[in-house]
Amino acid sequence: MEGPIQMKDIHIEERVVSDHKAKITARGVQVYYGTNHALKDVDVDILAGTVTAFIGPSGCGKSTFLRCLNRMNDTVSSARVVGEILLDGEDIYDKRVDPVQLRAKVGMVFQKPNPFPKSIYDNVAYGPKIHGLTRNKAELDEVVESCLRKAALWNEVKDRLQAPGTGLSGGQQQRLCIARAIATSPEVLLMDEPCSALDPIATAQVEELIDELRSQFSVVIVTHSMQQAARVSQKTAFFHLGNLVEYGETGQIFTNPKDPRTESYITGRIG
């Protein structure tokens, strides 16, 4: 377990993101699992070109909300989502929206690396193939190389692209999953605790990668590690008991939170 963050110990580099527009707008979002009211009345704007971290204790609703953003909750039969979530002004829950196409636009990387039981090449090529994004093998080769480069994996795997993705180390597998997620040219990349199964060196590599990816994608990361949120994000949202308690600049959330519940969590009094 990491120790609690002390307010006075935090020195966060502030980045200017005021000119970034809202990529995702959520208003009045509530989620029910059967009779359990898991998420209550969430309003938030997620900005383009920014890493947004969702923090909070286990079971607070942060992963539930993340899964609302690409309709992963559709796969849970007892789940019901109420409210409005707009991607570039379009309602993602509109009946005319195909969830498969939506997930090509809003990619996701899960907690545990989950490469397909296919070659490294085929893991990355899978999305572009099923969505018809390339016209020939040369274009597909280009996409695979480009995504592996963006995921800082190309130099490690370029000589064994036909080897199984499952044969890579844990950190390499997670970077392969990131390459796979960005291969459909998504606009938003969701990451649910992407480093929790990784060692510190692999975690540092993924964090560095997240910082590079925000120039091309809006990145939303759920993390249990406040240190990680402080390192990688420009915006932070604190969830507690199904409520979005506070949302703002990461530096402000960690050094001068407005809500006493946020301060209690950051200093380790609740968690």
Contents of the next structure:
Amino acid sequence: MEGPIQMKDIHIEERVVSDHKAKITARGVQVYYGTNHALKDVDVDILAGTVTAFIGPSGCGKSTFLRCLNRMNDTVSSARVVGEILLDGEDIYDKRVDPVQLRAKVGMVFQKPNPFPKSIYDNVAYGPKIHGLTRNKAELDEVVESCLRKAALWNEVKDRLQAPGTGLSGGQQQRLCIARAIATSPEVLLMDEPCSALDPIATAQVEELIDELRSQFSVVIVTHSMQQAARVSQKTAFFHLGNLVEYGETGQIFTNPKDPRTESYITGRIG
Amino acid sequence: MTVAATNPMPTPPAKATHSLLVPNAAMGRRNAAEKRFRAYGLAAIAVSLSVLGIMLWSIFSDGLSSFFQAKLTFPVTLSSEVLDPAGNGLREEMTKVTTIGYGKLLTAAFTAELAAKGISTEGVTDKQLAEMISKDAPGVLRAKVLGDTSMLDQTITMSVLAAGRIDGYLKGRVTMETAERDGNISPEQLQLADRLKTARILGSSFNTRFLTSPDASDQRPEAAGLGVAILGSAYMMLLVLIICVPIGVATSIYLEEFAPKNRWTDLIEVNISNLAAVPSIVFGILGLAIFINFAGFPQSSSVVGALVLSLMTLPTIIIATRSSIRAVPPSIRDAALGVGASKMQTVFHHVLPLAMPGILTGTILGLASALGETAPLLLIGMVAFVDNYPSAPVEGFMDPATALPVQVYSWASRSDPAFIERSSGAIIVLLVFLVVMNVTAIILRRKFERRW
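Could I have the structure of this protein in the form predicted in complex with the partner chain, to go alongside the form predicted on its own above?
Let us now look at the entire complex, which starts with that chain.
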């Protein structure tokens, strides 16, 4: 295990020379579900203004790590997180941190589109409302419109904002969920296989959207599709059996992987 | 790998090809089994439907007649000589005249009317003639006169209840043959009743008093009504609702969403399920011991009944509420937590609205079963004969009352056959209440269930 760790260190040094600074820094993160050691000693730096893709076979821990980043694992009573995850230099697992506040800063989009069974407007307005981000209805209207525009959904729904969010098509629902996630003006947007329930056209729309969102948020995306990772991300991390095997520039991971396991995965021999 | 590559795959043994057009013996057996199973199902449904039909038919054929009552209508002159011996028209003085005085007045008026209409009273003694009027009538007249003393010396047309046996004769329960053997009625009286009916003095009309009057003694079944029972049941349902919904919903939310999953919560869960299976009479004993003997609440009061019924209904409501909370998809909770809602906001903004139809249905069905519960109420004294209406809430909750199912029970155990009819009539009223509650549950469910 000496070798890969050294390689990772090299990558981190490479990252230092890039023009984006680290938004999230994870050091020695271990996750246990009961006695199951699901994530082993993960060190990662997630950069601001960058799309980072987590790839790897099923059960490799990539979704687990993603859910550590906004403490969604807190809802799983058997989960235990060890190690240090810093958001802008602050430990998010510190006792003083309220996960509710953290989740307003680190938004999340889930695998299956899960709009609230409320109107399109209420879906987007919910976050700003509970966090008290707007002072009046007009401001709220503005936020809803701008988020729906950013999510490339405004033109499709502007005439039926009071229609139920669950009545939209799958792709529209997922973009509505993205609009809802960015409505609390988060700094990081986590996406857990956001396109796995979508058809290729909707997938293309969401991917385009992710690329546009990069200018304002750090985006972390978990995906099963290596093509998708290659298309949307600038940095890629490969997880295997709970280990972070390799992390680096997307182009380098896909064209010139340093670890034999990465190479086996992207060429389709494992996973 | 290499071995498999050199040896070609063994070909499967040649199978006799079978035409799809020729029925296969095994297939025939399978289809026959399916047909048999369907037949069993249909038979089971047919049996239960016919039993339900027989039950409803027997209740309605016995009980519908209790909604109609025989009444005698004749003019009564309210002579002030009899009713106001002091002659000063003061209400306080007039109360000295008891129902016996009014009874004599009624009998005299009745006899006079018969004479005026030329109806023969052959074979009927004066006493028997008087007995054809319900024993309830003098009291009704007295209350009426004392309520409005200006009626003195006027002639008013009174419509009073006929005696229970006369009512039974009109409904076919009493016949000439039974009257011969009955000390309370004679065939001559029944013949007179026929003549009264032709003269339109005796008639049958809708019996509003069955729904409004309090219970009556064994001697006057014709006057017995469900008023106190309906009021008592309504008070108890209201109290059960007020007690059970907040406690039940709060318990369910806590256990389902907030409580840690450990041995204690497991123990609580198991015990809630066990409580739902405890025989209701046990709750009655508990209520007697705690609420009446220990806490000192008055016997047969709605509040004690409601507390006992709440103990019984709570587990039902908690189980229904928990299962509807559990049925809310976890993705909704994730979504709410993901945008930074607190646990409490997640529950109250998203989980509860989605669980609402299930909670409402469970609550109403729990209430419906509480409405029909008899055994625990017997133990806390609600089977008592209650002649006075409980007063309006809140003090009324402490007043003695009775309940619909208990009234059914107490009437069914009385000797006069007229009470059997009343008992079935009370069951009809109870069934109407239950149907209304269940329909409400269905309507609410439909209304809230449109998940957008």
